[in-house]
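Only one chain is given next, in structure tokens, and it is the form predicted alone.
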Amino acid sequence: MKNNHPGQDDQQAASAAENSATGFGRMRSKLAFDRLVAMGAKLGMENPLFLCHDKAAKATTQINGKEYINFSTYDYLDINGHPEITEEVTRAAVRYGTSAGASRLVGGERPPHRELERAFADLYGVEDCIAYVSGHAANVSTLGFLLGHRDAIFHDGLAHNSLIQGARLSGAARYSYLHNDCDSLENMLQAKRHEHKRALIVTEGLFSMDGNIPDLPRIIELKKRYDCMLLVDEAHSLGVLGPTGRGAHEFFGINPTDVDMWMSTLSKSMCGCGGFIAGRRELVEYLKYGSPGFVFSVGMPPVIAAACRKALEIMLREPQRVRRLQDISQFFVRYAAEKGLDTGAAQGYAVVPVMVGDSMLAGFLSNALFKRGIYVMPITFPAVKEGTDRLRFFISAAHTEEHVRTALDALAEELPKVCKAVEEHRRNCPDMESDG
């Protein structure tokens, strides 16, 4: 009989397991970023991800007890933590509790959810709207319901996750045009839009990764022209453009109702958690009645719908937040330039990259940075194309231009040293990246 050696029986067991229903080993090994995480372990670089901070994240965040100036919040306002939204919560936790207790439509209906849905449909000057407990979950669920197999949908080559995936869920047929290319876009719908019932384009007001804007008045004019519908995802772009954040038909001075769905977050500018589609009310009851992620899921938490009210209450009031931001992106736009920087496609709204093109040079620049006190986030594949990996900015109304100043003066300096020790680590282990 064959003898096996110490420990084989555990390989060919975890090998097995490795190949079993259960086994999500493989998968995992796939993860760009977890191997990311496998080869900064390797070279000594501490894992970015997951860490836990201590209080509420604003332009500065405190983690382990240590505070760093922070430029991965989605706080654009500096809103989150305001006292009057701490009193509405407090007030509305009081009356109806934490949760909706049950889907909307069959008993988690609560007044918060109508006052919310009621401010944002006043905010796009439309007819209504629904409130979804994600933001995920509003673009997968509305696209994956009102789509069909006879259907197309033309998207920007950089459109958000949700949309990809709810385009899949769908059935549509799915057009990928070339980033912020209207005439790319126009092509497409030329050769391809007679072929399908209905079309829907799909873009963002303002790209969550490289911080620009696309030609919306064009793009009306375009579903105009080929009997389009067209969705304008506005996770990143309500409360970061326009004079006072009423988004991108307010930057561009345009008739709201030329969209058929504004769709927006709830968890940046508005500082709290979910997601909503505006627009007309035939579409909006035909979502509420019949929209998996709405009709399945439980209703959002009252509590957050009450914070996300009173976060549009501030900022209508008090526009001088927008102009804030506004300002302070700008400034780090032109001061990255002053310093040799790529900030890439970047407008100076909220969200600037500063492009290295080249994942692990983006994980030990953010892991170098980190030691100096200032939380930024890499990005790299699947989230970005292979070769525009990069760190990401995110500006908040409250950072000043001595923490712009501060991060850029630091990534300025680290760049050519991380650059060196990243060369160095691939001539001495070549093998390295395939370790993964």
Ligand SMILES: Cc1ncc(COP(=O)(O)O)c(C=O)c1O
Contents of the next structure:
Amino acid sequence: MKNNHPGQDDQQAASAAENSATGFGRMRSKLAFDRLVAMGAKLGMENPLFLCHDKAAKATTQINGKEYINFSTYDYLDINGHPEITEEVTRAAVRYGTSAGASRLVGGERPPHRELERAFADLYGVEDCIAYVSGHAANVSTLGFLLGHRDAIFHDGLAHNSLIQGARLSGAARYSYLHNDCDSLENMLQAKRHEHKRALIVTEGLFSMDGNIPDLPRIIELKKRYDCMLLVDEAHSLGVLGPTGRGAHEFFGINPTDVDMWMSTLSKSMCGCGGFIAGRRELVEYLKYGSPGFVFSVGMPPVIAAACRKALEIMLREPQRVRRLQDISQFFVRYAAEKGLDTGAAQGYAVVPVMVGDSMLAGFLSNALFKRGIYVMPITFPAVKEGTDRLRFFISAAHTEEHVRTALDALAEELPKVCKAVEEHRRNCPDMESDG
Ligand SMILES: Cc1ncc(COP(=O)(O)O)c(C=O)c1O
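Starting from the form predicted alone above, please write out the structure of the form predicted together with this ligand.
Okay, now the whole complex, with that chain kicking things off.
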């Protein structure tokens, strides 16, 4: 029967679509995000995500023609856009084009693939290396492929999403130990290791949320005692730790062959994209013939492989970049303390959070700083535990003390104002944040 109410059909159709399997607008996480954006908009807060930048993101950036001090780039060593990389990439593009054409297994390789993998194997003094097209995929595919139902993965409580996804995919039992707490790890190993065939301990070289460093020598000792493999994700420690940026093994002066898998992304200090696993030859060969993110995925574009290898060369040739990054990061932590700001567990190496403990506060602060020409992102649940919400600063070797002072002076000024505004808002609209 024809519906005589104009618009009712449309409404019914829309509601049916929303409730159907493809009604993504009704997904819980989408609703929660929409609610947050709507709430922010009502309070004059702009959505800080997906902003389009006019130029390469470096210590400063430009958005809609306006300059910002940029604390939201992984270009730790100020290498992105280096003329030698542009030259190398241009040469590689002319010779090999922009695509690897197919999975390297079937489509073959190009010299930049081999040179990149050799360079990273040499960096760690290990036998071989495998490069994936994405850092995330490197973790998902490696963990998902290497471990199985009878195995166990012991990972830090703040492990990156890619490590968790890989652990889930593997079907192995998953034990999350307290963040950066080796006693907690040891207790779990003592209680659970014997129940499983193989076991893998997973840690990061520098934790991406808190900016702190694990006790790698102790983890190595535990790995040996409990007969486990060990993977260290150096996404944020490569280029950052150690006098020449070689990462966690240089920082601690440990033998790199004590770690079974050195993983890193190529998207941070190496200014490209992709990820690698460096370790023993038989492990790399096993991954190259079986790991789905490598076998069933196109090879890394040769131009990116060439770019990342050149970035590594620049890092090793110019350790002053690493020194500058470390100096300015330490200054950041000291100056934040002077201003009474809480940098949590940060040790002053490239990643420094300023803890604010409330998601709305973090969002508003980020917005207030944006209006003052400072670009820094809020990190809230589910990326971190509720109550540990923060602004996360990524620091670059090109940041100056003036950049840091400008940002932290502004933050210290805005914090009480924003706290007051959030309190007022909560008093006036107590229902606004509750689940609708
Ligand atoms: C610790 C860690 N591992 C892996 C990844 C994934 O790397 P990519 O973004 O290069 O895919 C990230 C990304 O931020 C990370 O922080």
